[in-house]
Amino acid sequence: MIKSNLRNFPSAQKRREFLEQELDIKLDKISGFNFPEEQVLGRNIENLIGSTQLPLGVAGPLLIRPGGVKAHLRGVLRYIPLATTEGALVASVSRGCKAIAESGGAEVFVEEVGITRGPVFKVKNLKGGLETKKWIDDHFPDIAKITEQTSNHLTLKKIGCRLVGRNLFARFYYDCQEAMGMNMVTIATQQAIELIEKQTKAKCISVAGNFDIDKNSAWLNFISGRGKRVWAEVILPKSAVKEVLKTTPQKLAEIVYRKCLLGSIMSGSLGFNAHFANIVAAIFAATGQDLAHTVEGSLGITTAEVLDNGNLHFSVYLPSLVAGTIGGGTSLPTQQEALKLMKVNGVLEYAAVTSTAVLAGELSLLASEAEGSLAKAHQQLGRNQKLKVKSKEVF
């Protein structure tokens, strides 16, 4: 028998206290936290009981050249924070910021492609499909309308179509500004729904029918793109990548080919890269973002050639980089500490100094599984605590 409802106690707590007693266990790290109850109760938690921590370490300094992003990024060393329990991934980053820097920086260029919603609507046959369809295309600009109204910094920018037997799916592009807006674009896109029932006669089964796609890893994705769709090289000298990646250009080239592009064809995955999300994911962590998104920002490529000069050419693609800097857990006061650390001004500088990150991480791990010093590095930096190893001795 359930003896009391969570949800009724007033207070973190005194929730904690029961769950205490009831499992006759004490809780007393997860107790602190310093963010206010009431910041985060119906917003970002329910249930709340405390908090978990992860280890913070920092990566960089990194440099990007101007590129496709604002100018003012020239000449500017950012810091990248990483929430993680893997050890050698901060030391590993950071070397790869080092080729970089060496290299005279990276170039990077980000694109809209817009957060998405995916609603599936039932049709009486493959004609009502196409005539709703139609109806959709024809009538963009009312959508948009009733969608806009439901928030000052949202945009819609297209819908996409699919339909199949009796099924009609659509797909929804927002611009939610420096939001990652998820929550922001599921409202906007009800009220498009009831405008396109009342129209059609469409049957709107579901707001989000996998089409978005949110959170999964998905093919749609890869091609379309979602949320930000981001680039980012470097040109490394000959000396960088021997002095500072103890490899050649030429051993980095070849494992990129067999390892990421090969070896990602022969076992089916949708990520031609060594570890986007090791990347992703502990900045996500660090700076609040959601972090299942993890999934779509494991998707992209990773492609190096060897120059005629010698020289490397080095990069990396994220078609699917769902964040934001405003909203959810971004708000709460470490991860606004941490969204201060990497000194970006909006979302499109986020996701540039983001996939730079990910670039230094490609670099180094690659780098290392080229030298074959992947397994000491996680012996003496990852488990063995005793040994005070310093990272250049490694990575």
Given for the second form:
There are 4 protein chains.
Amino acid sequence: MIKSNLRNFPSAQKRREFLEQELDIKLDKISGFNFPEEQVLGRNIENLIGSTQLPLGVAGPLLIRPGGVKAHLRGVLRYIPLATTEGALVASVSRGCKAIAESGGAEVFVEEVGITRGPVFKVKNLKGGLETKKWIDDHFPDIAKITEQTSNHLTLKKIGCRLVGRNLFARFYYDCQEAMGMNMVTIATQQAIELIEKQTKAKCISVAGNFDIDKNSAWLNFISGRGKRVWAEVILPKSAVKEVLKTTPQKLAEIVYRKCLLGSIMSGSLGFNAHFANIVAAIFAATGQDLAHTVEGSLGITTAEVLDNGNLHFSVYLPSLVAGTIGGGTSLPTQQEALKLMKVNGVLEYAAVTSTAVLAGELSLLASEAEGSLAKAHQQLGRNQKLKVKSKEVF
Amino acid sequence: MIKSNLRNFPSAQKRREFLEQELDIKLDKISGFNFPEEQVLGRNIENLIGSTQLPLGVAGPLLIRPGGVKAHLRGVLRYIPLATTEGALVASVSRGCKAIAESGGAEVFVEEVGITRGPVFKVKNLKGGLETKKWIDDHFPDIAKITEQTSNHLTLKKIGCRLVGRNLFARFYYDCQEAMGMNMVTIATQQAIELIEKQTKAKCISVAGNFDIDKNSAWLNFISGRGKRVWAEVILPKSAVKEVLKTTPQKLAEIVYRKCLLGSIMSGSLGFNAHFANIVAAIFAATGQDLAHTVEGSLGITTAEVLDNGNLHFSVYLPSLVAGTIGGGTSLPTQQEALKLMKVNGVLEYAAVTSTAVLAGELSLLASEAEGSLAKAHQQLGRNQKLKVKSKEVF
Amino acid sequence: MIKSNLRNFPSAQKRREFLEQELDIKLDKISGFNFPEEQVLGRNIENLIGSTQLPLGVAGPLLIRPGGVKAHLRGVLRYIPLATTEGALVASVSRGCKAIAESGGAEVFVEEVGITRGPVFKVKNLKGGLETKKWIDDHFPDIAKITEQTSNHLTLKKIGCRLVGRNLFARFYYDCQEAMGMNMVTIATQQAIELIEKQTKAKCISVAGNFDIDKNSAWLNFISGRGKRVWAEVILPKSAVKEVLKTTPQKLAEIVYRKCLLGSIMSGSLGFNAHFANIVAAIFAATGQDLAHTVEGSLGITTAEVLDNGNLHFSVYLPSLVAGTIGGGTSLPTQQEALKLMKVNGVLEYAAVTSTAVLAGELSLLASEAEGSLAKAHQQLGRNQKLKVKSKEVF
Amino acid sequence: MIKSNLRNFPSAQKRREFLEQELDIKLDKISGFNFPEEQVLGRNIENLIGSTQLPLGVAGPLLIRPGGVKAHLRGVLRYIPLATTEGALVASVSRGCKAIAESGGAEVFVEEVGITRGPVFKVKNLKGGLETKKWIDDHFPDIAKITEQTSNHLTLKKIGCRLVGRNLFARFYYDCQEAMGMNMVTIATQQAIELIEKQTKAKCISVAGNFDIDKNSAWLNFISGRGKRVWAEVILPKSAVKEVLKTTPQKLAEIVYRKCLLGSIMSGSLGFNAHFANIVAAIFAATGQDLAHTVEGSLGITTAEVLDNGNLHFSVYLPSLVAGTIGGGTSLPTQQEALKLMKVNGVLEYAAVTSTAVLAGELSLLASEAEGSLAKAHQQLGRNQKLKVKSKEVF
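Starting from the form predicted on its own above, please write out the structure of the form predicted in complex with a further copy of the same chain.
Okay, now the whole complex, with that chain kicking things off.
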């Protein structure tokens, strides 16, 4: 029935030509791309026909003060690349950066939790499951050894098991250095599985048993963490809140309380924030991350408290930021340039800067909403879209 | 302290030049883009410096049978544009498409739930909250009228209120025709808020009170829906499962049960699926959607049941797919071409094709995992990355 | 293998005698009960051997001001029967009642949401599911009629359907007047099911498909409500907080923020409160409710806000309080007396008084915790338990 | 305003007399109780006026095979005391026990997770929070020592910390031997808090910061466990399913899949079971447990799988069963007799028998629902209630 197989075409150009003819369309714009076809094929994509171009903007500079991360991160101004098609986002993050800078900078702390892979094993019965669990607990060094033979850049940190009925779930946590690591840990865990299957009566049903849990929102990732767990905070003087954000510490604290806490509670949410996902998605797109990890990046909490001196303590908590600075799409040309623009030295710094950008984005959007100016901003954008004229930016 | 303001530079080129000098980097690749600078500025982005290029592949063709959507969708073969940097994704969706085609096609149903905006009002006390709620309930036509005056392309469908303490949350559902609509509904809801504030004693704290709930994972979106609610299914003959997916109906049903149901339950997840987010993110990136809506798109359930005749009933359910075919990034050149490549006539068809692509992606990945070939595929990819040679595709 | 069948013994006494001999134990205390054996057998219990005696205390009086419930509830002092074995609970609720009374009384609002029964139907495919859903939507009057023929005390309010794969879930909401109604709605829904099965191709798998969802914690009950949805609030002058609760409005607001909101968020909870379940369980036990509905009663939110004048706004929200004043265990002798002691005229008043008692219990425990006196109270209780002496009460 | 203070009356009798006169009611039945007034006052209750009598039935015998618990539990028949007012519950659990016995018995495994107390500390900023966390991690032996000085029956097992904004949450896990232990661990944790406050700059806001999380449904308890984590299973031959449960393995597996898994998923539930709470509440009431811990006991999963030989693997998983066999209400006369009737040697056995009773209850109710006989049973009960005649039992 279906004769055409896009894989059989020798090049992106031939595939495009086929599709243009078959569908009577033009793919002129898609045809332009500046990465080598042979670099991406079989590594980043299949059935390549060209590229999608996302507008790339830069927010910042962002000032980060001494925190938990490496010393050289301290006090350096950072720029934040954001690939997005949603107007106002870059301007909004920039405004947040300005408020942070005028407050003396943000502090940020990153914990390497580890990237996880969570196979599910079928066992004969509860006894069989508990025996397999015990074998895993007793043989951690053996399992670690066999997994670590698959790569020089991977360390098995721990394994957490849970049993229900005839199902044993095992959550493997790995340190993959600068890589996001999902591919690496799949390969490593496969070795562990083969060992476990050989030594016990358990039979693996899937190397990925959703106890990872990858690219889904889940309390397990919120509670136990996944990838990096990051905290960022800033103490904003009243003046910075007033002059840059055009609102007051009281109003920011109130909107966080009523919206991010109570509103999210009333919605049964795992995100207690304004729009973590916006900033995470835009930085991830710009820097070659797996876009689906935006899901984990949306988890977390924004807090705001007015201090006794009237200043504002403002923070974000991201329990599950999954990213890398090598591998995946990070080596593609535009993505590589964006990473260099961030000036990050490794993935912990990457997580730190990303989360502080999230802090900036939360500050600015919440301030807009607190002042009722969000609708006005959108109205401005809407007018721009109709009139097709360039406007002054909206924040 | 910070003197440079990226907004003050007159063009993307000038901004790049500043950053290149300031940071001692090169932004050669980013500099290339084929959308008009004046088209995107103030509408899609601020502080533009260029573009991010994502590799674009095509999966398919995908065969959709008569279902709940418009008649002309039926029986037409569709191609699926996927912008991604994650190897194997396009091949995997393609394989799923093949299995669907060999099974006579998938059936898909789309329900327009409506895009939501959920302001939070501060009220004096419970009585004040209930009175405001009653006023809203009693004056729905007035509220609808005032919101609908903000756009010819917007209809207010319903409002759901919830009260807790001194907080009244109102969830406005709108039909925005072909647009995703978040900007439109912010403007419309702002009008409703002004009316409500005038007629009652409630005071709006935020036009977006996280009762929307936008770009966060939440049970409210899962249960009540947001954007489009979509179901897709396929009945796979044993032969198609065997020949295309290299596994059996029994194994697919088992992995869905142990991984997507039990594994997700054990993780406290709102996603009971393998990787909805992968396919949603890649199509969204290719077609100019808001990438952060990948979060809502990750919600949902995959089911698999072996029928009495040995065939496999396989389905996906996406309660909260948020997208549009006009507005946002959809009019950018490469995104516009990708939309045309999909041959969709409006957003309901777009949701239908996207969700059926999700169905294909679930089928193929779960089949790989059921056969233990996922690790092998990743190994192949890993080797490709090391050797930097083009490989034959992995599925 | 097992010869003894407790059902075959003619009386509680004979069963006790058998067990005493078989197990070499004494059941002297259990043997005492003051309800007629023939009243409870086959209605409240099987295999009766006697009774469990729970200590019954009384908290109050509780002052309720004009609110949403019937006029005669207003301004009347209420006493609250609490059957419990947990020391300090009655004293704590009493202290809360005192604080409420000194603040001029609490205000309470009750909404009849309806008791639910949620069957699951197996359907052939998505199309079959949507057709069945449409039939149900189109024939609501017919379904209502057939269900209402099963009882004069039951009204079908609405039905909400959800489809996933080959499963159609339908949530029936009923008004059962003064009864909790689970048995009634099971019978009524069974009639509806038979009609639906006859008119469509759907086949019911269970009259109770966990879309009710009964005696389990679930966001559906939190969001959509179940049984009664209740709000109660009190405005406490600083003086009442200080003199009765020995703390300050600021401290109470702070503990609610850090514990009930942030602490519950960090725990992935559906309860954003201190101990709703304690008060609900104790009143339910005293008044013949189904104890397992304590689960639904534990859901909800406590809020606290310091007002501009320094007073404290304090409230509770219970979205899912499931109870009745006739049927079940309510007609048993001690339970009936406890209901009369509450002086409630029907189930809405019962829900109102119960929830206001929850308000009192929250106030007092949170005040104790805010002042660090909880441990001291427990220490006192512990000493009492060791020394077996009567102490002065701890709050 | 309120002159009467129930605490000032010298006895239950005087309080009753006051209430009878004040409210013009009779409390004749409540007046009867067979526990010493001085035993319960100040330990189990305040403002005592008498007792609530719950009908007590016995289910069983229940056959438990060799499992993870102590050897002497193996192969012994157990009787299960159930205090309830809900007709059919005892009969239903009994029927489940019969099915288990005819299948050769159930297997049960208990893990002592530990009872938790989770204070919340206010810290100056993120750095302060991480420093306090580090101090706690580094001084676990000191903290353990000081907590264990408060009781000879308590061991501190571990502490898990989480930070968000200016809030540090610490979850203390204790082994309290045979006691449920909430009072003990409050006292012990208070000592730890005083040490931490002295050695760090953190300030405790509440000894119970809802990171325990006590008497609320929460994913933290589901994932990390609380009290005891218990698994029970039985392999039912087709014959036992048919003869005792009047259904088939296939139907039981199907109802568990469609109701307990999919139905609970569609409801956003933390309980993936039919009615854990019913059995837990009834045993807890009979044996002097804290009734509010029914909430934690409602969490968990029921699984059912048809084996290759046609038999049924059926299991329950309770991640968070909170109970004790000394302390609280366990020493009251009727409660003490019920505990002796269970013949349990310590709390692990208590948890084992309770969970196996839950297994029995799940089996029987699900079988009834699978056969459509639940409504008939309720109809029978309803008739009984109207006619006030003793019926033959319904299962």
